[in-house]
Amino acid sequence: MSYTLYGQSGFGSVCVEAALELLGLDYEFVEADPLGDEANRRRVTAINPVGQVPALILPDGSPMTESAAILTYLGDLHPGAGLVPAPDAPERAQYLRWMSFLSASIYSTFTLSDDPSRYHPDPEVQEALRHSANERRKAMWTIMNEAFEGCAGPCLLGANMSFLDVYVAMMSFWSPRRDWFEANCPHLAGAVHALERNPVIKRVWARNYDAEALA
């Protein structure tokens, strides 16, 4: 039994692609660009009416969306991999806290900045909305970075990587981009560097990011 992942190179589907690879699960990747042409958009909305990726078709044929939820679900299904803390593990609370924070406070800002015309018809207002979303994102990254000052490392939850590291690493490629992230979020960046030494992550990243982004 296999999964089907609807996504687009460099988009939010990257973290689910990485999760499936890290867990060694069989899956098919279907390219579906939510910001692309009409055919692409129809392909996305047929699975996720919100028009966003990732969308994952489970082995029983049911769809699942929302990247943080997908990562946690897959990790809970495969506890032996150790990529999501068990419900009774001391790290579970922080895992859930920061996965939710990333989704609600950082990921959500891209809905506004990627296409502000969905929120207001005036181009000048759109530009103001985009700017506000970008500044809000920087502020949220700074808050999270400060929370991890002095963490034991090398990963965010301690000695072993989790899907929290994957989620942070994926978003670090997005605006305001890696240079800003490296300079302003050193406590998070250290965990990202540790994650990216993993050969599976290297392979997934190479498929999704250009050489300049990976430098």
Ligand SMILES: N[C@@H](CCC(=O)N[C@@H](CS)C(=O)NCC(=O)O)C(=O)O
Contents of the next structure:
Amino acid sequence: MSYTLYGQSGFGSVCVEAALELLGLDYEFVEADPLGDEANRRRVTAINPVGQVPALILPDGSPMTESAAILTYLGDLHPGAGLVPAPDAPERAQYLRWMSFLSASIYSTFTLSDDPSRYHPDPEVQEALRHSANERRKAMWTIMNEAFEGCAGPCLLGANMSFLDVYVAMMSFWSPRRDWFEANCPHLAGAVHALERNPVIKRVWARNYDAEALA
Ligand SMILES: N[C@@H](CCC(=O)N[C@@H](CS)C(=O)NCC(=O)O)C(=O)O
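Alternate state requested, the form predicted in complex with the ligand (shown: the form predicted on its own):
Complete assembly follows, chain above in first position.
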């Protein structure tokens, strides 16, 4: 029995793809663009009524959504890999804090900026909302960056790579994009660079990001 991951190149499914690869788990990838044509969107809503990816079918056939929860679930199922701190590990609280922060305060801003018509019918208001969401995202990155100032590294939680590094690295490619992230989040960027030296991550990134983004 294996996993089935619904996603789209460069989208939020990248972190789950990376997790499955890092854990060496068997999975099938089903391309499903939640912002694409009707057939694509139907493939997504059949699994996730919210119409968002990533969506993962577990080996028992049940669906799971919400990227931060999926990463934590998979990591907890495979404690030997050390990619999610154990419940009693000193790093666990910070891991949970920042995974939730990324999901709730950064990832969620894209639900607004990708399609502000969901929030208001007036195109002028939509533009203002998109702008606010983009600014809010930068402010949230700045808060997280400052919280990691002085951390020992090389990874966000210390010596060992975790899915928190993967989650931050994936979002670093999204608007306001990698150049902004490198210039404004130096206390996070070091861990992203360390993660990106991992050969499994290199392979997953090459499948999802174009050469220019990886330069
Ligand atoms: N809270 C969700 C957010 C997922 C999400 O926003 N995914 C984007 C792609 S990166 C999406 O499917 N957007 C389409 C939409 O919101 O309609 C998670 O963490 O998995």
